[in-house]
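Presented as structure tokens, the chain that follows is alone, the form predicted alone.
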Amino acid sequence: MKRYLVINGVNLNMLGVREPGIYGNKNLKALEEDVTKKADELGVKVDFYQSNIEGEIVNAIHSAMGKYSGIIINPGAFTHYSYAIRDAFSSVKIPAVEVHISNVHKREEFRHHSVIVSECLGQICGLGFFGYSLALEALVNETKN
């Protein structure tokens, strides 16, 4: 059975806190558990993993060659200048979507441009949670081979 990995970077162990008129009031678990019923719907695998660490983000990456065959990932404020997370990816060759819970183009300038997506099969923003499924079904739909 295929496994996937889904990655959350900084700030999103604050999901339910942290500013929900832009998040919502869900945590982190219920992302998890919304992902996980998904993936059982496709008949998939899913782990998860999250940090607010850079390094620690570019080494699960890093440890998802030959073990995943693609990754979802929400890199929170890395993805505006995390050149390392971009590099892990470009090491790795592993499918990868790009997610944020919430619209990045209709916020702060600064969260226009992301370093990561190049890396990346495409962006999902702006959708909540339901991004992450959609990312996971674009995935499957992308190793099916």
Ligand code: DQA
Second form
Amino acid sequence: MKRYLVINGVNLNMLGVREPGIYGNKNLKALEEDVTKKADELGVKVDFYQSNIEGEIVNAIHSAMGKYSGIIINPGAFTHYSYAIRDAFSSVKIPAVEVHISNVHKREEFRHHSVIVSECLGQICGLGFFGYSLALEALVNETKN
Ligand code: DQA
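Switch over from the form predicted alone to the form predicted in complex with the ligand, please.
Next comes the full complex, this chain leading.
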């Protein structure tokens, strides 16, 4: 069975507590349950990883080589400045989709730019937790052969 890795970056362990008007009331565990349900429907396996530490996310991306067919990543604020995470994706060449729960383009200017998305197949933002399931479906479709 194909495996996909879902990485949540900095501050995403605070879902459910953090700015509920923007990110909703549901926590990270609920998000992971939603994505697991979608994976079951699609007949694939998903694993989850969350870290607030940039280097640990880089390590998780490196370790995904040969193990995962694709990566879904919400880097949190790392999106906007982590050249290290960007370079990790260009090193491993695993298909990836960047997801944001909020519509970053409706928010502060600094959130409008991602330094990581250029190494990804694409980006989904503003669709809440559902964006992760859409990203999984897109990755499964991209990696079906
Ligand atoms: C976020 C958007 C980022 O700008 C922010 O720093 C986050 C969450 C999102 O999911 O909407 O931590 O990635």
